[in-house]
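Encoded as structure tokens, the following chain is the form predicted alone, with no partner shown.
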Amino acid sequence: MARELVGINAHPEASTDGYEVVHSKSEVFYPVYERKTDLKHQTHYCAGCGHGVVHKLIAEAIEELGLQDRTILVSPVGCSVFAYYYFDVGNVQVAHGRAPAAATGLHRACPDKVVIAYQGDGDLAAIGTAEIIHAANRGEKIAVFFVNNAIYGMTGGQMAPTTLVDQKSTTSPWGRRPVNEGFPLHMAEMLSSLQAPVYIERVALSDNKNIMKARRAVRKALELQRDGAGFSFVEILSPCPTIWGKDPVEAKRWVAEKMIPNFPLEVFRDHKIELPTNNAPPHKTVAELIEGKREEAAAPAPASAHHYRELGIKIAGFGGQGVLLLGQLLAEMGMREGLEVSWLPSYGPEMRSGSAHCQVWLSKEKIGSPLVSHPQVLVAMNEMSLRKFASEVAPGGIILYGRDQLPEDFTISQAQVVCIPASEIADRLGSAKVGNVVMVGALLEATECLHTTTAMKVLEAKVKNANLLELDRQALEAGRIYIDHHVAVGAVAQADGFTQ
């Protein structure tokens, strides 16, 4: 069962004694699977693997509820990281133990999915602990199954937070003890003890009742999600014959002998809670949220050419000189014009005087990775900055450098430099605070990327201090006229390097 995702159809009259044993497979698992060239009717797991069976009875609930166009499945690390290749619905694999705040994204940008967290044991209660405990706590409107088999089972069979005293494992030889590895976790009992959670339920794979027992589990913390009623937490305790050594009647065996009492199967939370609506967040979808960023101007900024398929720009300094503000300026700008935007920031632990470097796309088509290898535009804000970066520039690209001349040793072929100083322009404006924003008017009036107009909309959104704005105001212009008046800039906006 484990092995083929199988379901039982019973089918009156076709035998003597009235029914005859057919094997299929739910529609919400895909036809084929497609992680191997070969054997694609078959899943990865062990035989007698629980994970096969808890697979059959979540696809079963989701075809019967008529959820799979609205489920969206968070896959883990552990050996069923692959469930993606099994379940036809939305899936996105994520990091080791982040299933619940992935989820929890998930579900607030897409309110009208359901949304399911299917973890192990080393996922959830080990590096995972701290997400689940706060996902539950919220009262996220997610269902989370945890497959507890109290052994790490892809990486070789490891204590794991839920193993049991005395059982033996490949980090604890001599069984667990309590004296030095602390007492097996027990998950669903910790968060029943808190207030948030709808639901919360143990069950167990050990026979056939105990897992139609699981079976009406499964089915009610879906039902739940669909009625947007909660946090759902079903523990499922199972088999996991190959690390444990034993076969597979034996391992459900042992679910029943030894799991189960140290486990007891119970219904720890049944119950509908009332959270405090009066603060609660507007529920609305990301493209909603963006669609009323662009509303709050009260007049739509004048988009840009955008001569470019896309653009990057790295922009480098040390901590105060606002690198990263600079960076985050650029990318709500590009939204603003409706361009795909992305800022990866990169920084010390210093506050002041470390460096600090983002990288920013601009793009006309989706973004895939924020990296920017070979940026089109460097901004440099100090000679070191200049000198780690400016070898990466792509050929015919722009270094924007902040000080008035280069380095006496510094030549570069590839990308033209335009010095600005910006620091004097700001000191003479009246706040040194603004020399980022000098910057950036040199920036856009150079590369004709984005339009001035919106830098001023952006700025005005965020910068609540009226005197400080009005700098601003005079630093965007003094970077633009810079440029204009004092370089010899050409058809920078037209280089090679980003024109297409």
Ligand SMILES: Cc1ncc(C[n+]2csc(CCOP(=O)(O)OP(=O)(O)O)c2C)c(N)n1
Given for the second form:
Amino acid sequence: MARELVGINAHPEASTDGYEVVHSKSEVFYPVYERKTDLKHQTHYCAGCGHGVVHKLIAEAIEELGLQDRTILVSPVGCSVFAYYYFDVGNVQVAHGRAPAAATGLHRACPDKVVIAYQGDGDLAAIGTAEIIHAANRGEKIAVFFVNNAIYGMTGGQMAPTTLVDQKSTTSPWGRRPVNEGFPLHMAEMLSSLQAPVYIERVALSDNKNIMKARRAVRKALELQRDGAGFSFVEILSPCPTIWGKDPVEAKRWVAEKMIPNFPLEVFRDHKIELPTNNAPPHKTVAELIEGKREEAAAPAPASAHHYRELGIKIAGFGGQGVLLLGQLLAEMGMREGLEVSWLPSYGPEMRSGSAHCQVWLSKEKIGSPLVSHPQVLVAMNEMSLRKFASEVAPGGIILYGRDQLPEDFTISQAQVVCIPASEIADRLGSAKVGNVVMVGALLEATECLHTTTAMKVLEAKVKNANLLELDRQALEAGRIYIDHHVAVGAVAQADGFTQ
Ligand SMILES: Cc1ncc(C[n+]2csc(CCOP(=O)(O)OP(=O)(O)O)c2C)c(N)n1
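How about the form predicted in complex with the named molecule, since we already have the form predicted alone?
In what comes next, the whole complex appears, and the chain from above leads the way.
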């Protein structure tokens, strides 16, 4: 008996006209979709939702092209967010609209991977407009699947940039009026005005014929990624029956009758472009860059250094005090000494004189999260930071306070506090700017966490002006000597919070 396989992992179901029809789902999907007990019988998607169909098309294409182990799928916010419950590939979930930016980083760091950004219209064409335009303009080697259902589905039907003229939504209850809300955005057309993209097509899930065309477009976009061809973009006009207030059949008809006339189905771009490469820097992966820095430095770690398994450091002060740079210096030093490092900045919109802080991990093992909730070392460059972060310091930790004395009413029991008049020392050296480098010197001497010669190597690589570099060298030394004279050597480094 002839046997027609519909999908893989087939389970025979019925026999018609000598053919055994077998239904199954792609192996690229997880065998079980995790859901709460009372929802186990259904997926996240409503009946007739286009996301389910697009998932199927993408999964089948990944499977047919043999890309499962090479694929990273980036799902942002919106109904797209659920994708990682379904696709058994590498999954990264990102903030609203940021998928093209995250996908850019992923592909640049892992150029052998096939990276997909899977986005809705609110996500891609509203909050994420900048990301998609610039990723397309740079010709990032990613595939973007843009599920355009002309509405914000997940949040209950607000107007999206692609909402049609006269279409009602909760935020355009009289229908979209161009005079007030502007015209719908045509993303495929907009992106096809750029030079770099290699493939842009708009397809629709209005009927089986168009779904087959969508299937081919999805496959083509992934083939181009497999071959490293460049930026590909498939816009998929997609039904959202629940929010449109239609049943699944009517919703498909609405795609055909209302959406397609407004968003014509077309291949807007299909050609390989040659980007000029004469001015391109030599390509290095992130791993190669880090390795290069380690080799370049080759600073031997002192015997006493790295007496910790991991060291969490928080540095806080005003913008303009060099707080973020101080953290970068430490992270770069750690990297040069062969440690795993992370640096996470946080600053207000003011940049200068607003509060700023950063969190640094130096670790012998891989770092799970860049957040440092209970630092062993707090560098507080001003009183506000001292008061704000002192209670977070781990028991046995140390606070390096960048003033000559503590505020009178300030007490702390779990950590040791060392006052360093950083700005006075910096002023005496001739520039208030190097107060942060004084604190680096103090920190290295007090904790013995990294080597001073490595600090100089990092500064030499960063500071090109010879006078400034000399000033930095003196500041580093001054911070070191201050601690040497005021605190018993090694007393801090041997405190409870530091040892392995
Ligand atoms: C930064 C941020 N802003 C707003 C939201 C609220 N929000 C969640 S989903 C969504 C709209 C998603 O619409 P769309 O991208 O069209 O996807 P759909 O759900 O229709 O597939 C919004 C505004 C959020 N989660 N995060």
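Positions refer to the first chain, counted from 1. Heads up, when I say rigid core I mean the largest set of C-alphas that superpose within 1.5 Å between the two forms. Here the structure is a predicted model, which means the values were calculated and not measured.
The Cα position of Tyr401 differs by 2 Å or more between these two forms after fitting on the rigid core.
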